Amino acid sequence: MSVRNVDILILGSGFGGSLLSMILARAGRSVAVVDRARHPRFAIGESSTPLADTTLATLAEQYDLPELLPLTQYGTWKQCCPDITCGLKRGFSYFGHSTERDFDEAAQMLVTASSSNESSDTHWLRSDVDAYMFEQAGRSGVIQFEGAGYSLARDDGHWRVTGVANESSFQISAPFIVDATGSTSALLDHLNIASQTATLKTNSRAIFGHFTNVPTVESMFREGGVDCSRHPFPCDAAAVHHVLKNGWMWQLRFDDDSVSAGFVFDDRIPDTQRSPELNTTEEWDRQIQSFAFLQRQFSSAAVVRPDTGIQRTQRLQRLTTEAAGKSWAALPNTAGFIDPLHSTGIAHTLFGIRRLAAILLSSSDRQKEENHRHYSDQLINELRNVDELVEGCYAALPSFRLWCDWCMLYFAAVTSMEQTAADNDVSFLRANDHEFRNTVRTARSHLQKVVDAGSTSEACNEFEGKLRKLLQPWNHAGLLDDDCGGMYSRTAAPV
């Protein structure tokens, strides 16, 4: 049996678990990853923001992690790491539909993130990705187990992971773990650390996969002679949004023509809670002849990615009660997670490493033991705030225009505090400034009383003046600009 005793063990090696190892490595840490799965292996979580770009090359540079950089950027990706499949992301794009009617032309709203292609955001195949940061994790010393069968215990002050891997036995301990196993929660699970999922606002479920032979949304609205010359960007080189009316599908297109798709929909409505009759492709296939675009747009596409073909999910929230201890703690995506709206997963994900590592190669035991409850306290109140940043956009549905209205909130945090994010402790989405949350939440009530009234125009119009004097503290970048028609430009990150 290989036995081994390190710092730091991490259980999981996604892309999170292995970027925390790189990290800790670098430092002179020595650190073991373990993971039940092998690499490639299919994710979803794919599509990054301008405060992720920055927050990853914050990393890479503060830990000398030069191979990263590359990552930050469309145009230096494409450049120094063309073997890395990943997809042009310049911006939000979102298009109203509804099942009595095809696409409503003036039903669109394009929100930039990037001012050009070079600069630009990407969507990451996540299977290449987490494989790169797992191959360059190995190259930084630290020690991989993949597919291993294991046990986990906890005596004498140390985690010890006792298991198998490649036919060979080993063990593990150290003194402190990391649970980035994501919904897997195998730390927080064996911690028996409660749940406070029921807490939680938005409601929802999924269903995705990816996909060939999809035609792009620009070339079909050309077909039918939908005018795209005013999108500040090429509408489908973005996260892309078909808002319906029970939930949405997202769209986003990698450069080797496949596309990750699928459609989330707000359980809290009866008729879009799963059917027990259906299986997940007569359920996929269901919802796209449900709307005129979208059958046609899929009605040559095949399933490419994963194997097992179209997956089905149950509720996508979860939230823990706790996000660390004295000799433990979870990266964000295992302590909880909202909804796929917003593109938080990533850019979360890697405030969290920055926060963690930070710590965890701190000197005084004494500090690091309050930085976890801290790291905890806040790590879960972000979370908190995305939920209500989401929940909001279900609860506009069936309305369109609420739908924009409402993501305006999500889009002066995020624009708003990509000036701060080199700072250690700044809050995920603006979710430590009082102010923000307490307009959030004014915003909440007034929507429900358009809601409740019919969402009338009239009610709409009242409502977006409203929140266009709510969000003057943080509006910098022409919210709610009436002149602008739905076609944000000023809203790119500063490059």
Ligand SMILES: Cc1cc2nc3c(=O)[nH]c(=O)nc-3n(C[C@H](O)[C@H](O)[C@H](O)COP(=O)(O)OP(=O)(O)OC[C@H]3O[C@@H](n4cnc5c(N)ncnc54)[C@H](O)[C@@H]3O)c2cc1C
Second form
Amino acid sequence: MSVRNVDILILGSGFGGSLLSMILARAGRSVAVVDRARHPRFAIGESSTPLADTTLATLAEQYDLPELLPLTQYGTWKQCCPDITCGLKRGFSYFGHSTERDFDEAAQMLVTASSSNESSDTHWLRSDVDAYMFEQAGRSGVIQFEGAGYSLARDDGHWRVTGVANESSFQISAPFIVDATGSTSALLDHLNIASQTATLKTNSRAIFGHFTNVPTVESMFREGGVDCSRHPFPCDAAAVHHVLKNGWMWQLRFDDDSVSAGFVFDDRIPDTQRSPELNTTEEWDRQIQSFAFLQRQFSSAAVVRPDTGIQRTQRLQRLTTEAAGKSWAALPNTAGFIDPLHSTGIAHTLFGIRRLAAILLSSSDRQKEENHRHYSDQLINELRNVDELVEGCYAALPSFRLWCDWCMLYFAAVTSMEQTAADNDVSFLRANDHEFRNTVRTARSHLQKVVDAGSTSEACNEFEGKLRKLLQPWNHAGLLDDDCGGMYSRTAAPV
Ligand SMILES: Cc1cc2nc3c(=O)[nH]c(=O)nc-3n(C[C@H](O)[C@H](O)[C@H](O)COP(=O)(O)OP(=O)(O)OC[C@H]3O[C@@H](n4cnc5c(N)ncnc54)[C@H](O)[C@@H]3O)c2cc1C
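The form predicted in complex with the named molecule, contrasted with the form predicted on its own above:
What follows is the entire complex, opening with the chain shown before.
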């Protein structure tokens, strides 16, 4: 049996666990990572953002990880890492649909995130990206166990993992452990940390897969005579959102012409037609068939990933009551998750890694305890903020107009912090900005009144006027600007 003592033990080797392990190893710490799966393996959560890219670039520079820099922009990615599949993401596209009619040309909003293809954001084919990060971590000296069956114990102040990987048994001990297992929350479960999911406002679930033979939205528009000349970027080079009466659909196009597509259902709305016997594929088909545009777009589509076919989740939301203790910490996606909407997961994970790495590498033992408490409180507060930024979109349904209005709160938070994001202690999406948080709550009560009044066009006008005023302190990008008619080009992140 191989027996090792290390400084830090990490459970989970998604890009989060691998990147943290790489940082710590480059800084001279001994690190071991244990994952129950093997790379490459399918993972969901692929749409990156400018905030994620700048945070990854900061980490690469700060910790001397030049091999990660190409992944921070589409141009360098394609040039330096052509074998890692990605997709071009110039921004966020939103299209409103109703079951009765086909696509309504007026129901469009495009928000620019990157001003050129070269400097653009990307979609990450996670099986490739995670395998690359895992490989780079190994090269940095991280001890790695994939496909591991193991048990976890704590004695004499040390964490101990005993298990089997590659038909060999191993034992790793460490004074500190990080839970990077995502929704499995292996360590949080082991520690019996209570959940506070019930207090979250968003209540959604998803069905998703990767498909081929999905024509672009733009080609379908051209065929249907819809004018695309006002689009500030090609509308499919984006996180595409189809806004539906019972939720929304994401479409993320990769350069190998596969498309990550998924429906997110608002589970606060009772679905009277949803039969418990409906299997995953049947439920997927039923939703596709309910919208004329999607029916045509997916008429020849075939599943390419994962091997197991279309996947279905339970409620997506999770939130722990504690994200760190004296000898342990959880990464953001283990501590909680809200929703794919607004693509917050990758950026938040990178924020968490940056903070945790700084704590583990620089604090004294006394400071560490205090810093872990702060890390935990901040993470939970940030997840609650994301919950509020997401939930209002669902509350606005089925009004496409109100949905887009509520998205402006997210865009105000993100565009106003892109300049200060390099600061280690800056809160994610203005979670610590009390004025901003109060504004979100004030806006939410206005929104409810509009929704209760039937979302009439007069009430929507009034709401937009109020929101414009409320968002003024954070609106440096022309958000809710009447003149742009939903085509936002000033929102691009600074290069
Ligand atoms: C439906 C959906 C869509 C999403 N879309 C987006 C998006 O478009 N953009 C975005 O930014 N974010 C998105 N996210 C969030 C994103 O998926 C996460 O932020 C991201 O995966 C976090 O990476 P991670 O490495 O921390 O965790 P994960 O990717 O969850 O990795 C966890 C790792 O732990 C391993 N593991 C699991 N259990 C154990 C165990 N018991 N022991 C050891 N190892 C274990 C797994 O094999 C895996 O390798 C989405 C999430 C969901 C659910």
